[in-house]
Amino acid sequence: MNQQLVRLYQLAQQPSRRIIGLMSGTSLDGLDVALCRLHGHGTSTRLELEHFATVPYDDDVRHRIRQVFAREQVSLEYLTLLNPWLGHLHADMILQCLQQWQVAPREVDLIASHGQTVYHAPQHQHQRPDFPLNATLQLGDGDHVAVRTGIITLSDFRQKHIAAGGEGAPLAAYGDYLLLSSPHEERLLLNLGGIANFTYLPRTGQDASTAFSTDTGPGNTLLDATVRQHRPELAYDEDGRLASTGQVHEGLLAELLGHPFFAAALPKTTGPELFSPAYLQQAQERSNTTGLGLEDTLATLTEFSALGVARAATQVFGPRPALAVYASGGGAHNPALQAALRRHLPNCRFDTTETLGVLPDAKEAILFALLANEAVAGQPVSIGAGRQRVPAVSMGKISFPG
């Protein structure tokens, strides 16, 4: 038998696996690298986060990705070259982290590589009758990661979700359900990345068919893009300081909230392909606010992100939901955004996932380590029911290093 397959079989039989989870989101700030020890599988999974780092992208890397990021038309040659180049880059970042942590590559069982999303195209968003399907594209080829690191790599997780009837996002429901369900409370796991999404978890022992995950609209993507446009020396509005000094413009806010996405049934997905600087520009033109100051624009965009979350929550749970909300992602560090969320969801109790033993910045990288663990050692898990059902599939394409 092929020795690589023998190795994979042996990994599946082990009581635990050491897995590196990778995540690079739409903020393009860097690569999250989480070295995890995962014991067991399924609902008995137990996680130990051994090491975590975010390896920052420099200006050159961000510039290269932005040549194709969320763009309908790009150079096919450039896209083809960027795919292995990012695989090499991510592999080198992994090896850099392992060296700093004094962990040899041979001591790691698997890498779970999300890759870099460059385009997300759910059918409701692209609306092309000649392609009646959902689609998404992540770059950073898994074969290149595996060969360069010498570690078996799972990648391209989102394609199986789409093939099984999903939209390729959000995938957080799998990890949230397996790791963070509680017998004591209903939970809303709120990820405030470039795009905001949440997973609803009923109490353990209650009807698991009510669990689901959905995008709610922009999280940080428009905030960060607006800061970069007006203040190029800044990557984002640290601690929401600029936004907190501004005033919400109700006319602009109404135009931002006017898109059919916000009235669509849950669950749903979206991306910076829709919520782009052009979307903001069009809303400003319709509301005669093209001359609005930076601080007021950021205050309005903060309100916009918070209202997207609040409207989705009230759409499901009624006008005054009382849930335990645990935040992660960059927006969990933004006091202005957190204040707006508390204002619109006054009966909810807010905290971060750190309270649950999961670092907010590491949560998505951990998720992909967990998905790799399930693909190798677990069984497909059924979550939710009906339209809100999360496909019960094993995700990730396997790349051997030799």
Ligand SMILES: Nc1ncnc2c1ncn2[C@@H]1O[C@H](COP(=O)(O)OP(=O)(O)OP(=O)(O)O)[C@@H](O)[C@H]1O
Second form
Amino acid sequence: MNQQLVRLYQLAQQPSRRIIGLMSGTSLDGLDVALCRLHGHGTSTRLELEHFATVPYDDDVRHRIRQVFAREQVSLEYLTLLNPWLGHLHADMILQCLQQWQVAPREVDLIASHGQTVYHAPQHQHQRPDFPLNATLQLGDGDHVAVRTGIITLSDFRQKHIAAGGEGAPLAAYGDYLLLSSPHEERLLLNLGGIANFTYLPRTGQDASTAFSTDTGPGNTLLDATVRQHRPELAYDEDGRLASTGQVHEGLLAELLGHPFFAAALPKTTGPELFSPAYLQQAQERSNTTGLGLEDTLATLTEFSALGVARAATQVFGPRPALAVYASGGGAHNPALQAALRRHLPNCRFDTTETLGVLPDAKEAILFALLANEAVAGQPVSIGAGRQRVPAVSMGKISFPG
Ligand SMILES: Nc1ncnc2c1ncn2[C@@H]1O[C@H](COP(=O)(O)OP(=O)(O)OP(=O)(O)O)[C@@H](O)[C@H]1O
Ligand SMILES: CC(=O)N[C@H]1[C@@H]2OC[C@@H](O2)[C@@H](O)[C@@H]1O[C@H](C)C(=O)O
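Having seen the form predicted on its own, can you show the form predicted together with this ligand?
What follows is the whole complex; the chain from before opens it.
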């Protein structure tokens, strides 16, 4: 019998596993690496975060990814070359972290590698009748990660979700439910990354099929793109300082909110393919605001992101929902965005996932460690079973190092 299968079989039976979760999101800021110890599986999972780091992408890496990122037309050769290259890069970043943490690769049981999303195309977005399917593409092939690190790697988590009727995202609900649902309160876990999304968690013990996650629209993606365009020396508007000195332009805001995405049923997904600088440009042309200053544009975009979240919450929970909201992702560090959210959801109580014992910047990487743990040791995660576009499946493809 293949000894790698024997190893995997043994891993599945261990009371706990040491799993590295990886996430590199739409902001292209770097690779999040979370070394986790997971005890048990399913609703009895207990997770300890042993180490966490974001290994920054340098300008060269960002430049290479941007050659294909969210673009309709790219060089097929470039895309083919980028796939193993990113696998190597991510593997080297993991090895660098392990060295810093003084952990030998053989002491790690599994890697859960999300890969780099380069294109996300749910059907409602691509609208091509010749391809009646949802689709998404993550690069950084798992075989390359496995061979270079010597660690069994699970990757490409999103394809199974699509195959089983989902949009390939958001996958957060599955891990959020296992880790963060509470017997005492209903929760909304709000992730403010490049794209914003939230997970609704009923109380533990209540019907898990009502849990789900949905994208709500842009989080930071348009803010970052606008800052880069006007002030190339800045990566983002630190602490929302520029946005907080600007005024919201109601005409531009109305144009930004006019897209049918905001009225579509939940759960739904999106990406920078739709919420791109071109989307902003068109909204500016329609509202005669192409000359609007940087600060006012950022104030309006901050309002836009917050209203996307508020509208989705209102769609599910009715007007003025009263929920316990726990934020994560880079936007949780942006006071201007937080203030706008509080204004639009005045009856909600806001906090970050740190209060629940989960480092906000590490949450998405942890999520993939949880998914890998379920794929190896658990059952298909029964979250959302019965709800449209939230299939109850296990996710992740297995790559052996040898
Ligand atoms: N102090 C801060 N002030 C304002 N914004 C911040 C701050 N820190 C981080 N951010 C924002 O958070 C972004 C990074 O967020 P994050 O790492 O959650 O994104 P991501 O994981 O790439 O996105 P996604 O979840 O869509 O995949 C930055 O690009 C910036 O816009
Ligand atoms: C296709 C893709 O990579 N989507 C990401 C992105 O970043 C945030 C939002 O858009 C979310 O849908 C998803 O990631 C998280 C981890 C998810 O699947 O839950």
